[in-house]
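Only one chain is shown below, in structure tokens, and it's the form predicted alone.
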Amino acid sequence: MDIARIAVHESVAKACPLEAMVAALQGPDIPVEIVGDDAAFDAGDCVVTFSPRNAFLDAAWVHGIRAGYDEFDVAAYEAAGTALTNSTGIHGDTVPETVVGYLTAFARRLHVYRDRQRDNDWTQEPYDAPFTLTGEQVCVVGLGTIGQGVADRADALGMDVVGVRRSGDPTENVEHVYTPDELDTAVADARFVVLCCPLTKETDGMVDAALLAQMRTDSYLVNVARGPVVVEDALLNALDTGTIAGAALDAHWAEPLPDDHPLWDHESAIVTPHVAAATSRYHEDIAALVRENVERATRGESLRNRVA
């Protein structure tokens, strides 16, 4: 694969600055300019984006800026002969760090300080509201570089830790790791459940009525893969009810969430949007796995976190 040209799509301004993204990926052997949706595109373009177009079909390589790839049409690409890579293996510490702010936020009761430092109310949580991480177990659902990231920190705060993933193999600071047929047992006894999964057939509408009454009453869901995973009449009826304690999401079915939507009003949800990967540094990091693509591809190598 012979890359004569990085064209960075506009849609890359939805995760940082366009003219970052092009400063960062800039070489002495390499042209790197910005384009819109009139550009059209050769067998000598990698094509740097946010979002899918029809158009980049006709380049040699796709890169997506973001892991998830449900957006693009895996099958088109593979009929077409055109490469897609994804962004997967980058996130491994911005998003388990978001992770960790949220269930701090919960055990430590801080989003209901903050909400009520609005009306500068002093009021002080029952005495049986907070409680600490250490000793809670958290459930993790997809074991990738993510997963493995919300782990590993869960357990350096002496959390107990079990996973789910496809293979079932262990992994380094997973107490235990369930396949996802045995998704109701490893969810029943979790204070936490983190979803970090990709979404799939499989995965789509994973979390339903029935998995949010296997957990606990004092449990909280945290969504950090996909809004179409979790079943969302499902999860606010399980908030309204009590079925479970609260939830942080930072994915969600509708982006941006509607103004009406009735989690913006719920004092047990955490809404982010969609920035748990978000960084400073995020153009930095795409453009370290662009540019070892094309040295790899002049190699005639495989390219790395390629889909397609």
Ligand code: 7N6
The other form holds:
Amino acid sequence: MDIARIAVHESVAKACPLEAMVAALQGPDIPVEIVGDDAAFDAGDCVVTFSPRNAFLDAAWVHGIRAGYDEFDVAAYEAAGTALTNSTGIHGDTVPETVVGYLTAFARRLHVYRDRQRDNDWTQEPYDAPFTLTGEQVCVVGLGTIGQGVADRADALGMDVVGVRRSGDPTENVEHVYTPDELDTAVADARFVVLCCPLTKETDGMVDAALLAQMRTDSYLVNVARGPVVVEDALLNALDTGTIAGAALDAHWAEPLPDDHPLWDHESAIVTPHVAAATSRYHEDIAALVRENVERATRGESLRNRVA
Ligand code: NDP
Ligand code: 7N6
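Rather than the form predicted alone that you just supplied, could I have the structure of the form predicted in complex with this ligand?
Let us now look at the entire complex, which starts with that chain.
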């Protein structure tokens, strides 16, 4: 594959400044330019993008700057012979650190005190509300780059770590690995269930009313995966009725989360605007992946992170 141009689609601005991405991708040989929705592509193009567009199918290769590629039509890429790569592998610190933040907030009640601080309110939580992460069980659903990072940190905090992955393969710092058909059992004893899996036809709606009912009433759900992995009404009902104790959501059913969405005002929910992976060096991490693959393409080698 001979790459003659790297086209940075304007949707990249959803994750990082376009100019920073262009600068990070600059090399001696291949021109890098920003393109909009009116651009045309050909077999010399590598497109770097946040969102899919039909016109990208005319390029040689499209790089999605997210780990999740659920918005891309993989079959169309395969039919067109256009390579599609994703950005898994770069979120092993950012997202897990955010998850540790959610877990710590719930255990030490930090989200409650931040709310009260706005009203100069000194009220302390009931004696039996705070707990320590140490000794609590976390179930990590999806044990790839992000799930492994969560498991490593949870283990270091003295938590009891179980997890779920398709293969069921043993995983470092995870005491017991379940397969997806054992999800009910996997979540049953956990104080925290952390979703770190991709959105696929298997995971769409995976966390439904029945699964939430399997969880402990004092447990917390964390979703850093994709909104539709969780059934929206089922979660809202579970929070309202005390089926579970709370939830932290970075990934939502509609983004931005609508102004009038009940989650905004739910005191047992932590809502973040899909920023679990945000960092001031996101453009550099993406550019390193793209540059490595440009070199591979030049040498006629297979692309890293190729998903179509
Ligand atoms: P990886 O591909 O490294 O890991 C995915 C993991 O999910 C694998 O362990 C895989 O199992 C597991 N998995 C797949 N299907 C299922 C299933 N049905 N049940 C349980 N586990 C399953 O991906 P990443 O860790 O890089 O990212 C995971 C997802 O997180 C992304 O697809 C994206 O949707 C989301 N994400 C969100 C971010 C945010 O900002 N909130 C940032 C980055 C990613 P196996 O190992 O057996 O194949
Ligand atoms: C953008 C990260 C992913 O799948 O959802 C995340 O990688 C987006 C900063």
